[in-house]
Amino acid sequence: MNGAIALTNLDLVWAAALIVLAGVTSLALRLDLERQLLIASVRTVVQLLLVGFVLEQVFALERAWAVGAVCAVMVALAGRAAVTRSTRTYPGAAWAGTVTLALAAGVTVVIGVAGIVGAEPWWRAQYLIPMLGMLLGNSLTGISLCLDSFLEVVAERSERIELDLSLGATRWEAAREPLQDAVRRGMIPILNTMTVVGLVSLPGMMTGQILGGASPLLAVRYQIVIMFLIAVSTTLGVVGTALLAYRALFNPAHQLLRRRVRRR
């Protein structure tokens, strides 16, 4: 099959143009979008550019050490990310999100990476950092909405969890039921997307395969590993981020520290 299509400045200018029929829309029906449809725009531009920038140095210099900052840069921010996408949080929510995502993308990414796809070296950063970043975006957002679902349940539920323990709950027990439901709520983006893939959409990496000129089933081989990857990711992420959130919250007393949940 023939490779991508180059794309020019001109290109991108006509794309960007199509911002503007959003800009004017947003006008005609007063939505007050324009400013955050101009800032997000921009940011997608600066952010891709430089991303584009730096993975190509990245890629041509083919050391260990770079694709392991890279790494470690994209860790750190997605763990930011998904702990103040939660309306509300606990000391040290910041330090449990980041090195959940680290343990739960990095084993499955190098499960993924070298076991499974093969590549030489395993650390190969055209392999590594890409699906890296694909375990990272769906992870984080499993994370987020499970740590928002087990906080505001135990802000709002303080009261009833503090009676189970008075009467002889342990904090296991007392906590099992919103930890359960958290996880739940964790992992429903992933679960729809696994569900609908392929019938209602084509996802990024399969898309991106058959645009650069791969064969649709080549394409099709990796999304499938992808999409798993993406699954045993999340779901080691939401439960490690749930156990974390249930360790800081409930002490060795079995009392509820519900002092420490604060809105952000």
Second form
Amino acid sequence: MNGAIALTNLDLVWAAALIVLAGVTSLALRLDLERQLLIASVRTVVQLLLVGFVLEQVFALERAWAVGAVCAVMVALAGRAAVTRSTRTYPGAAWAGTVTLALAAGVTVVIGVAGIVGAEPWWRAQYLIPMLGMLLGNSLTGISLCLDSFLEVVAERSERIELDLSLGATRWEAAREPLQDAVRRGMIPILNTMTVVGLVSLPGMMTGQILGGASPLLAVRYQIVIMFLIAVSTTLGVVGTALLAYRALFNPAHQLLRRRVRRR
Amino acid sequence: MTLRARGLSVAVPGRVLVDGLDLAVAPGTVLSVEGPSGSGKTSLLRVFALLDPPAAGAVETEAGPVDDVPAFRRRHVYVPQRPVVCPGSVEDNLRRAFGFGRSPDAYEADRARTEWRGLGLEHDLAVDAEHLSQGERQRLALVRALLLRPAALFLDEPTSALDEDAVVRVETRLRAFVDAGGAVVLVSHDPGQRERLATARLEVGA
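Could the form predicted together with the partner chain be shown next, to go alongside the form predicted on its own?
What follows is the entire complex, opening with the chain shown before.
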């Protein structure tokens, strides 16, 4: 099996030349996208080079603490992103999002890398970091959708919840329906992806492995594993998020604390 | 069962509406809560129903502090000014209170029909509740509360969307409820109604 063909800096310049072509198109059609295109291109280059540089060091170091530090930063960034993407928030949402993501993706990735893939040592950067990245990226989408759905109900349709409370429902009985809807909403993207995977587009990881020289069948096996891990991590993350939001917005006196929900 | 407010304070962010209220609502009484718009009548009603936490103090029953809040709410039912109607038939809505796990008693279809007709409503209970007018919804909410055989009702403008005939029917029903030992805490903008029903008055936000 051959590795990928090496890309030189000159090759990157050629790719950049193609982007200039896109910029010229924008100018010609007066799309006003040149500036954004330029900024986005520069960000792509800088961010990816930076990540590549850090990962190169971490891979070379082969130390658990270095891998752990990278993972911690990834989790923190993902936790923030999960919560800032939703239109509403409540006090403590960022903290709840980060903890949920850390537990959901963390537990799942360890099962995947140590238990299924069987990497030695289990924290080996080559496996742990990209797989964690994929779990976080997908789980955070589900988490933000779930949070959006639940907080929207609490903010816009609190009367229904309070009707049930005023008729003697416990806080759990009153919240169950909106919680179920929120969990369902959070699960939709991964279920959709799993339904059409391979038919509409080839997933990024599989494409990467094939480009890297792996046989398509091996790439597919990895992809199947990662899909299931993403589904598990998303489920845990979405359910955890919903339950933490429930605990924050309903007090033990079975009262709905709707004033805690704020638009950001 | 007498309902008590002990040192009850009600606040919204940045404003205290009711401060240190001590009060008892005995069976067979109608307490009219009065005051200008925005003075905190609805907020006080919601705190009485334990839907919002008080800023200070507590709502208690004769037995003392309330420890089983859902059970308290089944016996002391809050009916908001804008009645909430859920998707489904009128009967689905009336049954709603009996769908919760710990509900001790069962929905009585005959009683539901009698209460419904008693308030001047002609529709079959199978009609879609979403098609009801505002006034019909108000009465649906009242029937839904009465079916729980409550000790007290917290009513926020219960007849604001009703015509004269319907108002008479609701007031007659409420009087029967009070005569049978029920208690009502009433917010009404209609001075005539307060005059006809109230046995005690509470002025807030004066």
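For clarity, a rigid core is taken as the largest C-alpha set superposing within 1.5 Å between two forms. Since the structure is predicted, the reported quantities are computational estimates derived from the model, not experimental observations. Positions refer to the first chain, counted from 1.
Core-superposed comparison between these two forms: CA of Leu243 displaced by less than 2 Å. Comparing the forms between these two forms on their rigid core, the Cα displacement of Ala253 stays under 2 Å.
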